[in-house]
Amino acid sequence: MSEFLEGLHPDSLVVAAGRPERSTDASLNPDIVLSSTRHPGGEIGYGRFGNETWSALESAIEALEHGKTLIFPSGMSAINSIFSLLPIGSVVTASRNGYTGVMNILASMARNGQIEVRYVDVSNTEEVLAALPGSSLLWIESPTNPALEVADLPTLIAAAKGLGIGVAVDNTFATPLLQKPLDMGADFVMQSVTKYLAGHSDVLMGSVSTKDPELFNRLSDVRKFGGAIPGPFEAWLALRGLRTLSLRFERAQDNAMELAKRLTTHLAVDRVRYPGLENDPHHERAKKFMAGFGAVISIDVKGGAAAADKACESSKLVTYATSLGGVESLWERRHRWSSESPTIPTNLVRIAVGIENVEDLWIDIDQALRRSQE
């Protein structure tokens, strides 16, 4: 990364950064090298091992998450990666409420006899740091999905790394606008570029960041022959995307500080879940090392999943869909899926606020809150 960009904003560093080099009639952005085949003698050799326009993404992502990057063709490929990493038998200390694919190859990788794993609620330190001795690797997601619980990044990773212990954060909903757990000292920062960073829907992508260069060459190598390699047209489009992540996510935050406040009165909604607000269990932990709340709301709905069910189908501008990030607001009951967790209550729904006008967001919820109740 270059002095100049190093002294950025990353405000600035989301519309700067993995730019070309500036040339006479250069391209202002990157090219889609579309080519599985190269002349020899270069550092690329061949398709599978790297390519131009995954580099700018790449460049634009470490960046802003201070670690060099590696895009992978998801967020669960890119999780697999770190995984992959682990000898036979590892201890992996993990949240017990966290996103449902993770959830899912954890358990599945412990039935295998691959991993040992410890699951805690993040949120109480003191159980944390109790499961620690012995791990292997400390999965962090903070906050967490669906739950919004919010993890002590700094206490955490450094009692970790005092034990030997890698640690890993998935940073989907805070993004490194909020959070950037590589320089609290974590091994790897993991995004969903899926969400936030690209922004619009319409790409599946993963990113790995790290600043250890011994495990960068070793997730390289899980890269280029496990195979698992984005599409040059889904890194120019992630890309495009993040040039307007800053102004995106400070919309869709603000929105959802609104909204949080609303439904905080709703006669339909029994608890509401974000750590903006100042009686959250989460709020004065949140507000030390983090620069926002982002824009992910949770809310149980009266009446049990029926109920959920039914506000969720009776949406007219927020759309009933899985996902978040996206400029549009989505919202699911998130046990509408089996394969979530048993510690999240049934009729919890996960709202994704998008950049829409608050007031129209707040009329339509509020009548399809009022038509669950009916």
Ligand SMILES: Cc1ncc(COP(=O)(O)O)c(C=O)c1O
Contents of the next structure:
Amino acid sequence: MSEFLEGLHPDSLVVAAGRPERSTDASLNPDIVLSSTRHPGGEIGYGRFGNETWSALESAIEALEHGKTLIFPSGMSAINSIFSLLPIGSVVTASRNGYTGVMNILASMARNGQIEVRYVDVSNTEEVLAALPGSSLLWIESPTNPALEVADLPTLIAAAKGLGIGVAVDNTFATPLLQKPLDMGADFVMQSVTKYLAGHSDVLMGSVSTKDPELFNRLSDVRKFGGAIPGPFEAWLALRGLRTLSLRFERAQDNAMELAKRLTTHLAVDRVRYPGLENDPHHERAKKFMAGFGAVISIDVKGGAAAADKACESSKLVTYATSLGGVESLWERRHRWSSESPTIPTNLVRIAVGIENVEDLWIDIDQALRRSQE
Ligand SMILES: Cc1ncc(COP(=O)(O)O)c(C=O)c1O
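For comparison with the form predicted on its own, provide the form predicted in complex with the named molecule.
The next block holds the full complex; its first chain is the one shown before.
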């Protein structure tokens, strides 16, 4: 990382990091390098081993997460690259309420006899601490998707590291703007770059960052020989999106806070889950070490799954779709996916708040929720 970047704030880093060296007529932005094949004698050698456009995005994420970074073609491939480092028979302690893709892959690895999984409520510190002895890896998603539970990251990371256990944090919901798990001692931090970092719902990408050079080299080999490599164009698009991360995230968080407050008194809503609300069970903890509360809200819609579906189908500005982190607001009933965790209520609707005008969002959400009760 260039020296001058070191003192910059994250909202400057998203703009300034990952740019080519300055020289006469050099491009301001990285070029999209498409070659699979190269002349001999250089550091890259072949298209699966490295790429200048990947490196530009990697160095920008490195500046934000504070660890050397590798990008992958999706968040899931980034996650699988970490799991692939586990020796057969390893015990993994992981969120019970985590992202369904992770729940699926952990269950399938356990079924195949590769690992044993201890599922915990990551927001219940005592429960996690009790599960740790004998684990090889603590997998923490925080805030969790979609229940928005917040883990006590500093305590859990310190406890696991004290026992010599590896720690990986899925930082997708918080982004490096709100928390930096590597600085708290985690071994890995991963991002579904698809979400806030890229930010425009037009690219799938993942990243893993670590401060440990040996782990970095092992992961780099996983990518090189496993072959899960990102496309240069997608890397370029993701970096282009990252330039506005601070602005987008700030606006989306402001919108989320306002909508969460209004939703608490809505007649069609049984419960609002958002760590930014003062009476949310995770508020005090989040305030201690997060620089904000994120831009996802979950609500339990009165009237059960049918009413929740009706609400999602009745919105116009807010799109009924899965994903989050884009400029546009989305919502969905999570249990429309059969893979959703049984501990998530069937009437829970996850709202991925975007950067539209908050009054327009409220008018749309309010009318859709009213219709859900008809
Ligand atoms: C918290 C979290 N982690 C990981 C992923 C997987 O990322 P991707 O869809 O980029 O593979 C997602 C996707 O929704 C997610 O929400």
